[in-house]
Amino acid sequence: MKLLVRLIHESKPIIAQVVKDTGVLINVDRARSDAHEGEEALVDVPDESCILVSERMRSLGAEVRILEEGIRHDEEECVDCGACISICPKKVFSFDKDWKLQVETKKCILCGRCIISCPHAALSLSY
């Protein structure tokens, strides 16, 4: 499950903390810091210990959202045109035998590259 990370004006190595804690090996999808902003990280965690990850992080005093799906695909007015498979830095478009879009959303890092290339404007984020 993908969690979305912030912390602002106070850089705290929470990822490391929250791995010591619970035992939960944490795979930071992507991450940057903001001197305005703060700090976000996209992190991935097991479905399973998502709740306790997410807690722990809170405690420390993350801001933690829970992402259900990276990336939105309106079939609807998806055209199939694949513009979006070439552009995406972690595979999650691929042709069926059909020719027919397919999604992994779970594979989403949310970096926004195919919402750009698409012509249709079929893709969205899930914030």
The other form holds:
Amino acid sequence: MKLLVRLIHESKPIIAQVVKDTGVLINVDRARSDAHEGEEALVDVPDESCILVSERMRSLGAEVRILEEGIRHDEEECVDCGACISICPKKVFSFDKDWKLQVETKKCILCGRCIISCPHAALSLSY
Amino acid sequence: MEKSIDEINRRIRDGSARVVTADEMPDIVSELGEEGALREVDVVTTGTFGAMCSSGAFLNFGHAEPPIKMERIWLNDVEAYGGIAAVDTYIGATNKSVTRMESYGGAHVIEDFISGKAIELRAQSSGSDCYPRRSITTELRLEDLNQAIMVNPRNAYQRYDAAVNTSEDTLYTYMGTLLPHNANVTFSGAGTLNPICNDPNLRLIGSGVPILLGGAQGMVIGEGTQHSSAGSFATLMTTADMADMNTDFLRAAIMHRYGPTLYLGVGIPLPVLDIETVRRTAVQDSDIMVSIRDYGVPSRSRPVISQVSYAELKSGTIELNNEEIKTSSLSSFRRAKMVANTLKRWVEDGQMTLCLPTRYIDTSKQAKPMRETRKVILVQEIMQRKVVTIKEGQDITEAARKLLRGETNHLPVLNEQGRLTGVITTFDIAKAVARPERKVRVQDIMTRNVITTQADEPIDIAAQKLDHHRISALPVVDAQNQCIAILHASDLGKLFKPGGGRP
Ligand code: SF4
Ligand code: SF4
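Switch from the form predicted alone, shown above, to the form predicted in complex with its partner chain and output its structure.
First the chain shown before, then all remaining chains and molecules of the complex.
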């Protein structure tokens, strides 16, 4: 399960703290630091530890949003061109043997790069 | 052995014609041999599905009461051509909506008509004795129109060069998103299924030949615009009735920062008349080569980086300078195959018979570049030669003073040799002052990655740089990277003096 973690003010190493406290391994997919919005990180945690980890993070002052899914793919709009394939840094997109687009949403880190590269507005973020 | 077109049509009519799609031909020929394939196969169907920007439709709305001769016309706020009287127009696929520039255009009007939606028509006229009405606004559906005839000046390119970007910035082009430093390659075209690739000498494809266009039965009008058969870049002009089209084979699209375009399915059934047809339709992806061009160079003659085949491009990665690069198709091979399969069904069911061209297309033609009679305006004509600069080692308070004194908010920064190494803006200084750790020298706070222009660069390219990077000035450098002048975004305004137009 992916969690979007936002630290509004000062940045403490909360991810390390949460790993220590809960013993759950957390995978950081992407992290961004921005002077105005504080720090934001997208992390991946095992589904069964999702509640435990997010509660602990909240108690340390972070805003946590649980993201149900990765990039959203609209099959109706998609024409299976493949323009998105070479754009994605995580190889989320590929063709099957009939040249139909396959989307492995589990690999998605929600970087958003593919969205503007799809000529058919078939890709969007759900959060 | 040869077969006549009549013989093939007779078989189509009695349901005994053997029809295959073009991608099946290589295997059939290697199994049965050329003679065997000629005996066995009667029709080969082709198909392509991709962005075909040069597309549009003639529409006739019927007369209003009182009648109007429409001179300016908008369909869902997309302007259509008003130069053909009185209730006729041509809507082009790439025209942008005046209200929704980034998300809607002529292609969307066409798709919306085809999917049965109502479209708002607005028109204006200067009025005349025979057409007194000055304006009209109404909502129309496709069924309300007398005619909606798609006529596409340039479709079904034989092949199309692939694109790469050696520059440092992401580019958004009609070839899709091109990542910096050769990080991806984009291409377009169906390769083995492409209609003209299966008949490169245009022996079978020409005026009057039946086709699938946007899901409708249509025909080839003749050569397309920019047709360049001699360079293996032949194109076709095509037509079909929009009322018979469907969205499986026609989709509006937006190329980010380029604009609207129309994705179209086009396919042509080819009668297998002789050995030459067999040989040509046995073409494979590995036989069709294209150049990879560098879109990082904003010129008509974009440098060729390498040559590749469609087989390599379709494999998902190609090798360039010993590196593996991911490829992206912009056209859809899956839908191209759907086009070829639909044509196959039409011919098998006897819904479409074939014919030979009533007029042949010239295969010796080569497209020319534009003849330009006015010279292109260069940066040197409007750049400011008096440029205030600063040295790397100077104090930022000195930079602040210069910025305050001058009319500029960009100070080019020079090193000891006088070469440009950075740029400093009022914003950089404000940032530096706001930060707790006091940085005092220009080189500590300057922007090092400077976007520059040259005196002999066309002004429109410099303007695009300003636009793309959202900046307001460009230092002008010479071959030694000496800063010789500066070009401000505000200087571009000089080109559009009221009344004067462009010089
Ligand atoms: S959002 Fe980023 S990681 Fe996810 S599919 Fe798009 S490009 Fe790939
Ligand atoms: S770019 Fe868009 S339309 Fe093309 S395959 Fe990807 S999701 Fe589908």
